[in-house]
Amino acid sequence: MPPGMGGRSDKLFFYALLPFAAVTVALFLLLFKVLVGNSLPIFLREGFGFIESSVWRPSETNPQAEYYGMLAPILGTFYSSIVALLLALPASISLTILIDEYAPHGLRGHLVNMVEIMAGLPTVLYGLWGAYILAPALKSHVMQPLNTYLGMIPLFSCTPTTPSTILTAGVVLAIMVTPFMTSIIREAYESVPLIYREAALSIGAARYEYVGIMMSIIKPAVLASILLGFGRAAGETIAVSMTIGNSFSISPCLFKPGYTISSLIADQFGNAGFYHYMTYALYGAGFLLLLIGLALNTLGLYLLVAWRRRLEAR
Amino acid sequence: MRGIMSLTVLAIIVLAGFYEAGVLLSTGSEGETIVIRGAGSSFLQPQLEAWIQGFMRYDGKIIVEYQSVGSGAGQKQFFQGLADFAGSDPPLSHDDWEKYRGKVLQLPVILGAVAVVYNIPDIPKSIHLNLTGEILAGIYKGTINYWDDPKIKSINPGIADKLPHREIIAVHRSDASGTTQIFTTFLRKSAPSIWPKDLVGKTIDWPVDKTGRGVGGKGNPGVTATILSTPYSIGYVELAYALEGNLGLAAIRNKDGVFVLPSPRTIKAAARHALESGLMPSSPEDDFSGELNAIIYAGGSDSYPITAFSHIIIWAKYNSEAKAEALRLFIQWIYTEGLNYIVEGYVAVPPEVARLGLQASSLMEG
């Protein structure tokens, strides 16, 4: 039994709680479940050739013929979401230190609640905000002129002939995972203990210098908002899929079309009950997010969980 | 303890919301009324529900709810017993028609047609751009890239001045679609030795993606949205989405060499076409699965070639007689009332159809 637990109404808070943690786990398990059941065939059928081959070859009439290679979404969801946590990186780290150092007081919980407002806004909304105005914008104002003066760098080779591109995919990325991270870089900033902050300002250090102090106490807490950025972005469907270019493409040039397994995903599987091997393939794609998912966020929660405990042994 | 309290708040509020749910169920069984659902594609949506409309109000007793999901969603609901009938926009596969033969009845209520937009600003909307299926076999190939390209010149003499030197940029579905397969179909028929066999389907690897000049948007409006806001760029979309007047529209050419644009005309010209080729099946047991073969590509001079019909499918005997009969009502009510009720964009099928539409009704049983 729990420790603290003697009253009887305690007990029965306990058992209260019980099935609804109960039904949490059994559900991902269950999802787990359902997720390697479903995705096995067409790992047995493809073995290596489902992750490492770049092929979409469904067919209703011969299923020996049909054949799934997921290189493509798997590199673009990596490109697009490491395009993103480039941009939002810095713009997060800079929010932090402009709200928790620089805004004045009036207008700081508005700007903290600005940022949660973000996190929390529908991701359809930056789809069709990402796919209308900033794409276009994007175009014309950004790929087209580091075309001109940087061709020679292979990322801004091609030239940009339509709005929609790994590029557009991942600064609309970067906006949405920005107050996400932010939020969890500014926790960790503002609980730093107090002595340290006097430590540094007592040695006489500028702003800038006690800000870098602090920077460098709080780092595994960035490295933690990284991740989970990351597992954000990679798992976004509705407003990749209207902004990314949905083709079955690999190139270094960020201003190519692309795809994402996500994306993939929610657009194929309403009709993928016609093929015989689709829905085992989109299942097995899902699996490979949620274990890239999983492998990021134990990293983040680890990275996270012992910086605090580091923090307080201290 | 007040933890306790507020659980037992909540789970009273719970249960009062069950308790609601079914109450507001068992009056829906108990009552008079009937309720017929249907599920599937998604093109036949807007159309079927002015149908559903329109026959509510006639006859208020029926109740009919159509979900859009798709129509391989819609198959598969309706063969679990989801779903009383389905909207397909494809017929069922050889397959699935012989693993059910005898027990499912295919219908064709509604036409359609798939129209080829494009954005090119130098060309004023008043022209439209001469296609062939040859031409638009290679621009989703990757291997005519320009839209100067001399064979698009070729047969657009009056306009050969203004097609400018860029880049094609060819917009398809990125889901799995019923248009797609009419699209890939009408290229693999107009244009055999350049569109292969393997690449005609829902959803396909099209060639272009790989030189990076392929983008997909997801359903009608994403190819429609994707193509307004790329300029030079080419797409197919349902016929409903060309006429909002925004995109260019061109003409394509038909078996008979003829340049015609989608019209209520062309698209019921293609279907008498295809009747008279003696293709079509002509009763609602028979397999429909060669039907897009015999539409699609039709001949005579004034059939719009990528035009294809767009289905209901219903089981010949249902469990419940009362159920049998309300669907009876409905279908008979689609092939009479219904033809006053067609939504722009779609066309109502030739009487020869709507006779075989009628016939299926006859074949119901409950």
Contents of the next structure:
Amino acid sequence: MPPGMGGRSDKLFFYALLPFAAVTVALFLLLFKVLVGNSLPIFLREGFGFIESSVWRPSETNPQAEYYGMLAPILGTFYSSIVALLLALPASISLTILIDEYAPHGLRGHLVNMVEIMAGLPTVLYGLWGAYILAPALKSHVMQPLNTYLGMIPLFSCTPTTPSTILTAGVVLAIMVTPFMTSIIREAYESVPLIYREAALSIGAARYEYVGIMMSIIKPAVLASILLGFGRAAGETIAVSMTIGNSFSISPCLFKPGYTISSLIADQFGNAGFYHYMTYALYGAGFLLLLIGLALNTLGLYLLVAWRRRLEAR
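Mind giving me the form predicted alone, seeing as the form predicted together with its partner chain was just shown?
We keep it simple here and write out only the one chain, dropping partners and molecules.
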């Protein structure tokens, strides 16, 4: 029994909440069981080759000729998510500082509402905008100039033949995760006790020095926002599927199309029933994505909780 729950009403309220918590845990365990059970055949058949290979070879007539490798989608997931975080982190920190330190009081609420609205928009809207507006603009004004003038750098070495690339998906993901990361950083920024703010101002710190002190205090929360943002970006499906190009390719160049685990599942699941092992392979992909998301989110939440406890203990 949690502390401070000696009254009858408190106990009844506690027991009334237990079924909802139990349903949540049961659903997660059921999801885990379904993914493990349905992905087990592909792991038993291919072993580590399922993770180490980038071959995706379906066959309708000969099941023994089928082979499915997830290396390209795994690398594509990490590559596009890293691009997104490199763009989203500076934007999230800047938004936090702008809203909490520089924006007039009357404008601050509107900015916060705008960030929350962006976080709640359907992802397919980002996908449509990214595919038909952002992608052609990036190809003409970013990819081609970078390839022309900085083509000696591996990141920009390939000629952009299509607007749907790793870079396009990364930019769309950055726009999508920025509101999420901003909310985490802002919550931590506003949780810093007043005594620290007063101490920084009392020593005559300039505005930028004061902001630097505040950001140094919330470094663990910023790191947690990176991990949680990465997990969010890695699990995005529709917007990425519409902008990444959906191609099995492994290249350091940002201007190549690719796959993520989520976009692979969305793109291939409709045809998986025509093949013997593809459904198992897609369940295996989902299981890998679950493990990645579970690890990143658990570590991120642990850092947030640990930082809050240290802050409260001071």
